[in-house]
Each structure stands twice: as C-alpha cells, then as structure tokens.
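For reference, the chain that follows is the form predicted alone, supplied as structure tokens.
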Amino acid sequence: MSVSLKAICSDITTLTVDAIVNAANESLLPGGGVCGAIHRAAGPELARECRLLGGCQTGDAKLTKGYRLPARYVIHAVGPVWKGGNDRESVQLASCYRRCLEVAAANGIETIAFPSISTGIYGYPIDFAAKAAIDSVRAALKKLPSIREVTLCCFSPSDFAVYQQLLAEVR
C-alpha cells in the first residue's frame, strides 16, 4: 500500500485527520505559535491532560486526546531550538518526526498532520527544517506500514513553497 505524503498551506487546527502534531515546548503547556493555536482550539481540557504527562524531552513525543479539534488526537513533539546547526539540532528534529510516527502507529493512527516543527520561535531555518521533515518522515514510513497519509501543514505560503519544491525534487 502506498502512503500519501503531501504538503498543504492551511490552519492545522481545522484538519480532519486522526492526529495532528503540536510543536510543543518541554512543559507541554500552552505557548505561542502553533502550540497556542492548538491549545485554544482544543479547549482547556488539553492543557489539563498535558499537565498530567510530566513534560516531554526534546526529540520525543507524547499523545493526548484532541478534545474540541476535528482530529481525535494530538501528538506533542518537542523540537530543538536552533543554535547554528552544530548542537545536534538535525538529529533532534529528525527524532521528533520519527517519534510522532511511532506513537501514531502504536495507537492505530493512520492519518497525521505535522506543522513545520521548530521553525517558529525556535528559529530553525525553513530550508533545513523542511528537508529534515521530509527525509525523516520518508525513512520512518518504510518501517511503519499502518500509516496511510502524512500531511505537512504549513501556515505561511512561503514555507509551503519550500516544502512543495523539496517534495517535487525527490519524486
């Protein structure tokens, strides 16, 4: 079975998929950017459940319910803060995508949407982040046949253009 991997320009909180990924902070509590938007759309129950999880390490992921979101679940992934590229950021970012897909597969999730992890306030350059996302998702999917659809959801048209270009190059 072939997996669908696509990029779109949209608001991730509106997507009807099994799970959306939250670009979370280590506390898993509401923050800014996509994290804040997801928490606002899901409602206060999401923050209550996140408080029970004891945080999350950079490069890892944890699952919660989706509450008021169209998605049934939220997978919270903590991406690295960009420090110039020489502090294992690429390894940590790849780990985020891989761990999200592993968590998804372990919980029967077949369709998942990712934001562009770490490219907001964490400052990861979009060109590097998009390549890491696509490469790590493709590698992980080879080992996780239960996942049917992966959507890379960009908030800005300029980020979307970067993802589209990279996806076109490696077809």
Ligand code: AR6
Contents of the next structure:
Amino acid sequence: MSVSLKAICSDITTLTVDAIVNAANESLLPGGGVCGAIHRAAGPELARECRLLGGCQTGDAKLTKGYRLPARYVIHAVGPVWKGGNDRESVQLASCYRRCLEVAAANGIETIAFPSISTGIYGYPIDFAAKAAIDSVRAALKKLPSIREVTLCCFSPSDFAVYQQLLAEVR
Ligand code: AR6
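Following the display of the form predicted alone, present the structure of the form predicted in complex with the ligand.
Okay, now the whole complex, with that chain kicking things off.
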C-alpha cells in the first residue's frame, strides 16, 4: 500500500491523527506560535510531561502523550533558527522531519501531521523550508513502511500554496 503525503491548510490542534508534531524549542517548555496553541489545547499535563524529558537538541524529536488533543501523541521537534542558510539549517531541518518519522514508526504511529517547522518565530524562509520538509519526508518514508499517512499542515493559505506547488512537481 502506498503512503499518502498531502498538504492542508488548517489548525493542527484540531486534527484527528495518531500524532501531531510540535515546533518546539530546546527546553521543550511552552512557547508561542503552534507550540502555544498545542499546549493550550492539550492542557497543563503536556507541559508537566515535557519538563521530565530533559530538553531536546536541535534536529531531534521527543514523544509525549496528546492529553486533551484529538491526536493521541505529540512529537516535539526542535527546528533550527534561520541564520541566513550557511549554518547547517537545512541539515537540521531535514533531521527534524526524519527523526519525527523514526520516533513515530518506533511507537506504532501510522498517521502524522507536521506544521511548517521553523518558518514562524525561527524565521526560516517558507520556500526553502517546504522543499527541505518534503524531500526529507519522502526520503524517510522509503525506509519506514509502517507510516500510512503524512499531512503537512499549513496555517496560512500562502504557505499552503507553496507546499501544493512543490508536491505537484515531479519527484
Ligand atoms: N496550526 C498549524 N500551524 C500553525 C499554528 C496552528 N495552530 N499556529 C502557528 N502555526 P512557529 P518555529 C504555524 O513560530 O518557527 C515557539 O515559541 C506558523 O504559521 O510556531 O519553529 C517554540 O516554543 C508557522 O508556519 O514555530 C519555539 O521557541 C509554523 O506554524 C519557537 O516558537 C511554525 O511557526 C519555534 O519557532
């Protein structure tokens, strides 16, 4: 069976999938952007579990429960802060997506939704970020056959258009 990879324009906290990904920071403490929205929707138990994880390095990902979210799990990924593009940002961003899918597969998660990691507060340009995201997800999925569905969840129609365009291009 082939995996479904698609982009949508939505609030990720409303999605009924096995796991949603959080665009977190290295401390894993609640922040703004999608992180703030996820913590608000999940409730205070989420921050309590995050505090026990001892942080997370940029490019890596850690799993918690989803608490009051429709999603059963949250995978907290730490994207790079954009510093102009010559500081391994693309390697670190690709690593985030790959690590989330590896953590998902290791925990029996078959359906997962990603926000556009690093493209808000961390300032990563959307077109570069979307390309790194799609390339990394496609490469990782080849090695992780248990993942059935990957949703790239955009928050703005303009970001959605960028993802749609890239997904439509020949692989
Ligand atoms: N659903 C889907 N996407 C969303 C939502 C939502 N409810 N809200 C925002 N976005 P950002 P970063 C999009 O800033 O750049 C936090 O403080 C948003 O439009 O959330 O990785 C963390 O704790 C953008 O496209 O994450 C870190 O300190 C994307 O989510 C820092 O921000 C990511 O924007 C991480 O910054």
